[in-house]
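We begin with a single chain expressed as structure tokens, specifically the form predicted on its own.
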Amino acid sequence: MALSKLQRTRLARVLNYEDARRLAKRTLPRGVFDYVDGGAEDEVTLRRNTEAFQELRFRPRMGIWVAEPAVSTTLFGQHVSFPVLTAPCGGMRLVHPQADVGVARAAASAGTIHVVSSASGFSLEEIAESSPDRHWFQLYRYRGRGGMENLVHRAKAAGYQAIVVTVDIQVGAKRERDWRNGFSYSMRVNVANALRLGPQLARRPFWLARYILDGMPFQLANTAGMTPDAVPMALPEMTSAGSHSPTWDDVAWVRQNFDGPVLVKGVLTAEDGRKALDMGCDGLVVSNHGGRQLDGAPATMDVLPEIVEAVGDQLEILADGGVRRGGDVLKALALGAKAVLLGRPYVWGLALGGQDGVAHMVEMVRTEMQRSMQLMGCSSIHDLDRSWLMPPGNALNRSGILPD
């Protein structure tokens, strides 16, 4: 889909996140913005995983010329041109009609990886066909067991590399911005909904008309089709029976029957990180939903440290939540994060110009870790330790280095 001439002035226009937040702001209707946007309660959470980035200050190496920053690695074997995957994010068709597929293409173009959520806008087999290159699978528990393997098996059929199982929605957060604008991404077409939307979707026309010319979905992809035990549910609700985040029995059980690497999401402490090495996962991200969870729990670069501490020597270990600049990916780095997800940022870029919006995204995040690491004196990603950063409150620990 070739962009229109106002999709081409806005991306010019974004220079950085709150560009594009604004922008998107002004694009998408308010439920649908706000579902993105917001959190759990008070969002207590998800303004902490922002403010733990910006209270980490560098540590530069002044008089050292870095022409070209090294800065790909690899995940499990697999080499990636940057240590940045797109998030899974549910509802994506919400936000513009490439949805997933623009997103998977996006990250395929910039040789990193992206994250389909199960809660994502088109089948899983969808996002695999349009976009054959390396993909991850985030997985959730829909009606119990059956609807969790069902999904596992039709990953493994599709090619998927590894399989994410999230472990944090035990229950749907109260999530208040949601409920205020009566916004759930699996609302039926009817009457009540229409008449209480109306004036929302009336002020933004033109995604409105994109929304009907894409046929107006509403049910979740995934899990259209399934047996009368995994049907279609509502999330971030999850009200159905049986339908939460997979047990450490189910994690068991991924385990057991899928061959590629398996990765906990929602980890926040040593113990369930070595919860996860005893039951042979092979990695870790560091999460808490991106605060719309469980408000009050902390940000993840606040507990990243300990988590790595205890089994970053023997697990490879993926950190999201609060990353808006290239320079936060780095911060994640030196704190010993194998790789980072971005999530909110590629949301924005997606609303304003799909799959070209993400990669205008995704490039900018890129361009400015290496611009920071020419700044810093840092030749390569793989240099960067706790050495690289000052502690917040440096006045407690005036060797202004991060203690092991």
Ligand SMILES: Cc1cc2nc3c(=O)[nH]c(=O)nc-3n(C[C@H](O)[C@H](O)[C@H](O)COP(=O)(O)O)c2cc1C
Contents of the next structure:
Amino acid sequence: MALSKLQRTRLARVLNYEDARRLAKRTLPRGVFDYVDGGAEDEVTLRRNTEAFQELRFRPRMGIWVAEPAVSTTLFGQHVSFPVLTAPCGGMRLVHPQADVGVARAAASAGTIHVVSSASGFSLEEIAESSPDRHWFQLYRYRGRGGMENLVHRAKAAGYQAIVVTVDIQVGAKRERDWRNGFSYSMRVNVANALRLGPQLARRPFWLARYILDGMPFQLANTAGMTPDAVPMALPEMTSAGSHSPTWDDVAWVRQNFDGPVLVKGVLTAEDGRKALDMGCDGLVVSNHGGRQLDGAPATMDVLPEIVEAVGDQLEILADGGVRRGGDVLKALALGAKAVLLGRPYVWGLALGGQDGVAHMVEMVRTEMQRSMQLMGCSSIHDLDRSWLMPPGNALNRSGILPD
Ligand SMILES: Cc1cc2nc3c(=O)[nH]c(=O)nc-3n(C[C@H](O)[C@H](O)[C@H](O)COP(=O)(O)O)c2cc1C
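Can I have the other form now, the form predicted in complex with this ligand, not the form predicted on its own?
Complete assembly follows, chain above in first position.
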């Protein structure tokens, strides 16, 4: 009881994503915070994702009173109360014991969808039960085709509405913060690890107590029945035999074996957008894995227009990477995305308050979105197009005020 009051007080202080990040940093051990917060190598792509959003400018229309901006939409015929889904994030049991179940419940009660990671902390069946009709499944390839097929069959049986095939983890990236911290979420509990991580953990006694009470879960729940070397992402070396992200051949297999919508996550070029279309996919997620894989990959907002132009009239296009504010959602929609996935901000919320913390962050994005629409004179997300954004480049140059 006292703890939940503390949680509520803490959440009340979270006015924006940066507050959540700062408090999450004080809550989580360094290794866990950095695992969530960090990216690959120099983190150029990680930073560029948010910069690209910040560089986009609205072209607001004045003198229009919008009482209730319309933000609901449908994705493959499924109604969502607003176009923000929660992104698949593995390792969440380290962040909070409620992990994916808390996230899925928060997303469902907000009227949206959680994309459940293959690397979830609870089994895909447990998560499906916690949020009926409101979950898609994100697919990795564990132990060759066999592990992947196992997950697809189970996702089908558990009633997942769509499969999102992530194609950008060919190998584990060089995430230097994780390497330095000696962190891996498939670590074993043993003396060596206890000695190595002890000092970080001792500084976060609340987290440690919570984690011990949760039974110190290190295992990826969905691979529990598979052989140990099937478990991927054993950072720093993720790849064990066959445990890399699916290839286009695997996408073709999924397409043949799953009746619902199939999306490819990790598309960054028009060419791959066309490929997804040729493979019979229904949608795609423009994503660079939140800057956690190939450093030097473009920001998603930099490439979204070319992908929309190539396949936007035939595929439902979603995007993620750097969505921090409700206004960012509007910018992605104006560039042609149908919806976005929220990543790190909800994970920081999870660290602070479990399901309530996720709900707090999701609701914050929704209210920011609606307020920005009122300030823009935009009554419906379905009206958003490029005319609501300044063309790229220096605005003063374009208006002829400054010489080129
Ligand atoms: C801690 C963490 C774990 C992630 N795990 C997965 C995963 O298991 N599968 C996946 O497809 N993407 C994963 N991602 C990438 C997210 O789905 C999403 O693409 C990314 O977080 C978006 O960037 P943003 O968090 O900066 O907005 C993960 C991201 C984070 C931060």
